[in-house]
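Given as structure tokens, the chain that follows is alone and in the form predicted alone.
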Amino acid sequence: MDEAATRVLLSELGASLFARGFSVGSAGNISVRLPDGYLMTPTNSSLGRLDPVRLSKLDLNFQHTGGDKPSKEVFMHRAFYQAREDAGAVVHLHSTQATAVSCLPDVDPSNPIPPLTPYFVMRVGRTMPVIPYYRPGDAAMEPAIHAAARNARAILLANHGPVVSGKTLTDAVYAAEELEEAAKLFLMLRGQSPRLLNAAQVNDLLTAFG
């Protein structure tokens, strides 16, 4: 897919996420890796009203080279791209259910949502750690995100929301959507004793689907 088509796809996917309540106001940001750099949603922009022409363009060193000024959370995306060669796109949302899980003090910080469904494992992976709270826009969280992303395709920022990577832009959006559904199931089942996928079943899924 060339850059022009990628710009259109990013804008369309952003609008879809916004229309379905995964993002409100100017919350959230999306980026995608290109051969010569990155595209990113501009600062203070709504995912529901992105202009493909005005998307921020960054070079391979994450320097702004075109379009509107990029999101203040460039460092969050950079941490994923530098930690994971397989990251072709990164989606950060404030989706309600996943953010709710990020606010719970009694979950396992190394993996707060257990393997309830095969689709969560297939899209998000084996682990999804919670990163301690930092003020939004605080670049001091970059080392913590980078360290966690080396072993996880997705993370939760405490009291903030999810950051999810994928091999492609579509993969990253699908994973963010699946994470929100898994968080919803997890919250519905709290206090009960749900049947979880066991280690062999998780390993089978990761072997079959990567």
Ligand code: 13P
The other form holds:
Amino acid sequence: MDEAATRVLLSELGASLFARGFSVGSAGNISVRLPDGYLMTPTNSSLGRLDPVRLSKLDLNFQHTGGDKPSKEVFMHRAFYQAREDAGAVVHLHSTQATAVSCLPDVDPSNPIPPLTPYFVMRVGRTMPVIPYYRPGDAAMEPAIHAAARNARAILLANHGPVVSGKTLTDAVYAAEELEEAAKLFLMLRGQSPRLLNAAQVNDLLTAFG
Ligand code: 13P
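Could I see the form predicted in complex with the named molecule next, after the form predicted alone?
All chains and molecules follow, beginning with the one already shown.
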């Protein structure tokens, strides 16, 4: 897909996420890796009203080269791209249920949501660690995200929200949506003893679907 088509797709997916309540106000940011750099949503922009031609363009060193001023979370996206060669896109949301899980003090910080459904495992993977709280835009969180992203396609920022990577932009958005659904199920089932996928079933999914 060329850059012009990627700009249109990013704007369409942002509008779709916004229309379905995965993002409100100016929350969230999305980026895509290109051969010559990155596209990123501008800071303070609504995912519901992105203009393809005004998306921020960054060079391979994450320096702003075109479009509106990029998200203040550039370093969050950079941490994923530098930790994961397979990351072609990164989606950060404040989606309600995943953010609710990020506020729970009594979950396993190395993997707060257990393997409840196949699509959560297939899209998000085996683990999704919680990173301690940092102020939005605080570049001090970059080393923690980088370390966690080496072993995980997605993370939860404590009291803030999810950051999800994918091989493609569409994959990253689908993973962010599956994560939100898994968080919803996890919260619905809290205090009960749901049947989880066992280790063999998780391994089978990851072998079959990567
Ligand atoms: P930006 O508007 O700078 O992208 O920040 C939004 C956000 O979600 C902060 O975490």
